[in-house]
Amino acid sequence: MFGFGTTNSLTMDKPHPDSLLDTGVQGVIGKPLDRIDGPLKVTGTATYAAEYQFDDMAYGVLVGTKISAGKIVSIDVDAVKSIPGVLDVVTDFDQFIRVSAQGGATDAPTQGVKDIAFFGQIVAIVLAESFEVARDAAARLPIVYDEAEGQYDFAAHRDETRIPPDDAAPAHFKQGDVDTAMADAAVTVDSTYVTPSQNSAAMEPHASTAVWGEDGSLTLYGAYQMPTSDAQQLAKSLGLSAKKVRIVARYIGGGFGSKLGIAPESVAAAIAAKQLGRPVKAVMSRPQVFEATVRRSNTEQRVRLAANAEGKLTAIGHETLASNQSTEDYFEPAGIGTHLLYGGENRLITHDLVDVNLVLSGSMRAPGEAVGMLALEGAMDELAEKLDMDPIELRKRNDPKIDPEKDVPYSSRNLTRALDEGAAKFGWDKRQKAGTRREGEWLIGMGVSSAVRGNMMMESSAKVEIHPDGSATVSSAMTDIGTGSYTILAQIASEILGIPVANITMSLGDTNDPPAAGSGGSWGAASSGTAVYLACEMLRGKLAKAMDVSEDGLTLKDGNAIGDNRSTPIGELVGKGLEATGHIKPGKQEKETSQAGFGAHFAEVAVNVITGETRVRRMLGSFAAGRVLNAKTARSQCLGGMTFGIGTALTEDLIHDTRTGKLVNHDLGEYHVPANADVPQMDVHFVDERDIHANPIHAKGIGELGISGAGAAVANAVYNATGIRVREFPITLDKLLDQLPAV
């Protein structure tokens, strides 16, 4: 680590055992402080993108594609053109952006509309002096299509696939020989899970409303969740130096992936507002969020285990087909979580891509993990049945010392720990054999799962300023998309500064400030929350250095400098003000050892032996995930995870017409998440460790931790309940209606 001007820059290249957050002497982290932003939220005078208000600003609806393949022919501007109110008709064949752009690219999505992809492509942008008649000239606008054959139907091209490039995880991975393994092992399990596309179904739209400067230059008041890499992907796709594109978003209302990258609103409401000289505000539909930004991808996942007679793994496969535009290389990592969980020297992980014409695939929380355990776990599951062993101790047996396909250590690992510290607390003793517990005409079960989700440091910086009056402020472009950034990074630094955080000012999501990698993968609060950090800890050097002590010998408690038998207002060492920024990156630490995340869900659940019906009725997650900066937001973030869990075990599939590519339910009435009578109480453990080697506060990302496996304990109790596997979700009761015994 080392200093330079005002600015604290450090590479993760070695383990920090020692932290500043542990004297404690604030008091702060790790407490359960309320959200310091929840008050503008409950009385809506916190500002999303789509409440901005500028004078002579006019509103934009977006235009999407009425087919999913070939090419428009003609769009009839002047058919709307005429309608009272209607200002303009905005379209750009070239530069309108075809897709969202991927999470963290620095480059351009795939640009041009003319050839359509997928139903509801945005190609035009209709602008009026309100939105009611934006609306009703959208909706007119007459477009001639020259329709051409497309591919809806991923079953029937599920032969016609590809290798994508290596992503987040390889596309291919072999170490050893699994045929062999299997063919040699005591008991072995050969099962295929499939799960549906999903939407990320966040309460606010995607929106953007564009302003433009005499100077050429763009704001972007939009809902994205990494401003830093979306202004580039903006600037880049407008044609313009990154120099001149602000992007704000304060206030996000739920991301879970959908708003990492740039939305076609973006370009389109940029590209309008230029065209029109006047600023520009673009609301996505519900539909349209649907229909034009991304989806989870739709899975098939193969998995086997083999076995020995103790349980002993000696060989995993996890082979995954997903799906995507021919033009596109995401896949969903269904076997990210499977390279580190598990033990076994014989491993093939693999993931192939069928080319659709369905929208894009990107991420959505916990990209990879949050379908891939419903495989893995599952087949852990069915060798514990073969094996007659509990599921739990057939997992702990098959906790590894070391990182199996890297060799390394973990920075931490406490899975054992959460299995039976979570086991203990659910009354996991009082599980019974697959359906044998019987309550009236409600068959009862219960299911674990363990959870992983890869822990990521990210390059990020903040700048924190203290003043004159001993208040502070903290800025940084990283974002809260709900998930307590404000809150969390204020208490980082209230601890560390000795300053109430009642009198630390948060300035988040704008690009005028120092870049940040924004909320995503999980990496939010530790890599944001450790440039706090870096900061604070120059400053806490520079007030040792004003009051003329040792930075040992320097307390900080409540505004106050205790120092050498002296007690000195912090304000009264600042002069004019200090500042200072700090900055860090990802090192060795990230190779030296293997960076996770580990839990463990369990679920209870009850099917109903007429209808078929299954209600979960208590949940609860034990995690590790280092430090607990918030006790209160990390909980609220595992809670929603876990709720995620429950829709995608029971009731999510985005469903789209094999024979057109519409996508059926495009909205919230007829996509089900879960509602508030499907989630039942639900308990959160969290596992006391410290990661020395993660980042200097010693904690890992935890928001999609809470997802990670949590499905997968909904399903294995539905089979605890039943005796009826269920490979194909969501767990709908028309798929263990013919199953269930007799009445």
Second form
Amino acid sequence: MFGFGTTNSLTMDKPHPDSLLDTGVQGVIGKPLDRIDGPLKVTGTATYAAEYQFDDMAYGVLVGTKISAGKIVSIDVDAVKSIPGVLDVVTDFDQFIRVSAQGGATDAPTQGVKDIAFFGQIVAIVLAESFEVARDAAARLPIVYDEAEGQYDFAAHRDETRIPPDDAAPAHFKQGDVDTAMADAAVTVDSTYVTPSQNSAAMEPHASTAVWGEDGSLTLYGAYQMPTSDAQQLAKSLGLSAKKVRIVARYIGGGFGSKLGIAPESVAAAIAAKQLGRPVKAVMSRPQVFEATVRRSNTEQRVRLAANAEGKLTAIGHETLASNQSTEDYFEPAGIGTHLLYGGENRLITHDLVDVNLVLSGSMRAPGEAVGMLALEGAMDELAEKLDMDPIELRKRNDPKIDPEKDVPYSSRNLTRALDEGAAKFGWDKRQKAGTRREGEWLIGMGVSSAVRGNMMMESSAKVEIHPDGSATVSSAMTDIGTGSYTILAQIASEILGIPVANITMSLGDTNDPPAAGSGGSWGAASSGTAVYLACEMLRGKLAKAMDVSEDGLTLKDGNAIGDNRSTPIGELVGKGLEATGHIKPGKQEKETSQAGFGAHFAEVAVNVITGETRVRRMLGSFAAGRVLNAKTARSQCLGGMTFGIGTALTEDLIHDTRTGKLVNHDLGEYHVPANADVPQMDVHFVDERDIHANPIHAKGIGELGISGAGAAVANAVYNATGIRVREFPITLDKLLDQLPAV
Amino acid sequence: MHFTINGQSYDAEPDIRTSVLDLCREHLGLTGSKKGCDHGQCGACTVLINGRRVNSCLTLAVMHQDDEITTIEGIGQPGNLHPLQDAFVRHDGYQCGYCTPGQICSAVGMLDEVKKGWASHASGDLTDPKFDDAEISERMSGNLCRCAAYPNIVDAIREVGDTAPKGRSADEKDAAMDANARGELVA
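Please give the corresponding structure for the form predicted in complex with the partner chain, as opposed to the form predicted on its own shown earlier.
Expanding to the full complex; the earlier chain stays at the top.
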């Protein structure tokens, strides 16, 4: 089982029914431990990208275009260079990146900024001795444009589509014949749902502090989710060898997809720092985050469902139109969850792109499911109404035994249990017929939705060292973006090595440490957690050897190795120190099983009969995602996803002016993310589950399962409250007002 | 100019355009206060100035000669946490941690406002606001948290706030009513 030397590698080709997390006796795995980085975060001593100080650091303020399509004729650098304190204005029409990189890409994103593809494209960086001077000069920098016509109106161009290359999901998938099944079915639904563009709106704006070494190497303190691939993107963009680029991202102020790939401030800061010969800090303004990083694409989704009289699905059609720039192939994979959520012989799941001159579209929390489930689960609610069937019963009748397309078993699938256990906890039996429950001026309704999010394993590694004093260090280029990586990885190491969490030092977010896939796609815990597991497994073997006992006969607890009726402090077994590196790769299990987390959302809303305002009164998420590694941080992940769902259903709407391409609401005052008063004291329930096909720690991703279907549950609750089906999100009061009953 | 920050004396010559937030972060090395929007929309930069919570990105340093400023660094330190900081850790009232210093400074200021009997939009009785979840959520809605730790933030603040004195006598209510009628905030 062990590799040679100090690396323990595993390719996930076979199920892994035994787990050291089950035989460990330290008793910390799954426990709701406080975050080990908590005291730093609550005292303001955790260090984010813009908080590294260098004596001769210059401030860089980025300049974005004021038009949405055309070319730059000239930038009048001299006009601002005379402002006291201005050091330089740097631009590079060839090397500046036009758009952010997509998550996990190993190439540079589209480069070259002379051609303008969207409003706010970053074309220059002004350098000054102070932030105030740089900001002033950036605002005053004269740019002459040659303006051209652009495509800003999705609806006007919705018939001019292209088929993108397959990505996270196939662009087009067909099985059987949906048209014929629809014609033959007892009951059908054929509805079109529209969702707007959205922004991840992480609280920390994108930031990079670039520092060059005398040997031509670059260190970039950046707000990035995936440092290993980010460093590759940055190296390619700058024409450097990847070895010359180090990214440090110890703390990241939220990502939600927007910091998966490098953003324009990184390359601008690096080029500027090189030219100036000083470290440069470049922090995006909040409007620049909205205008020039990445959005979730708007979508138009046609969902067709065909069922027999008993509610058994015979066909599912899910056809999505999304948008992106003409040079970019990423498409919002709205049908990705539809592939495996319900049975039904005839299936058509497609994605087509409309070209627009708007900010790049890319991954935002649960790309695909987050908005795809609004349509699919809305349509399922419509089907339940037509069948006069409880919507939970309808879902249970279509819970397949095997994957309906791949014809392979699920690695683990507990949709029905999540629905049933959630319904009992939520009090679903008190739900009434649509439009029949009223409390004063409030119409009350309950809604349900399934949740599904594909589970992924990504190649990752981590190093674990045991020191002679019995403490341990875990290091990896993995990140903690608020997900709890610092804590859960320490818990895994603690459980296997029997070393208390307090004696484990974590080093994350540095590409000088072993490469890892980082945080994205909900793969972080399982991938880096398995890497830590494998390193600890190897160390456990070495400790057994040092103790001269069999591995089976070795117990590690509270810093002691116990076996053969002897107990020895672990530190005394390691000589000058022991280290091992764990390395995990995806394997055949990915193809031989269909892997996903499942769950169910329940929402109760009140809609004001006078104003049309919707308030979420209660919400419960019930999730089956394998082993829960830390009950506290896992619950928080789910709360966060569910709140994204509230925003998706009710408030979030990124609006571009269809005449000019300008982003109308480019800040947190106008783009409405849920505030504290918008969110009730929600509940989270975990279904007990282990997944032996996913990885040795038996966990599946959870960060995005919490958003999948959350918005649909709220929307279905609005329908149950009012009898009004709104298919254009968000459900703002203007879409309800004219159909509400008399006061 | 002179400022008192976290009880320490600072002399600085800020640019007239420098906000209190940038003064702390970029000139004095106090990076605990965060810049989330620079527009007064997110609350990540919340500090206490002369005891009241303020979006430090929206107020210029030159307006605060001799003022007493408290940032998160002055609320408590690792190993010496303020009860709210401790409650935020135990209730997981954060995820990424970026809005957290602002949330905690805001909560300190907010609890003081409740103690003084200041009403909010959620108050049923404007002269005697209750301390309940609706009040906490309303009063904390100037502090956005995209990770959405809101339920845990409410739990943390409720726990700490519950130990604070609350409720008013009939005479105090009358005095508050009179003061409201005069358009004064009751201290």
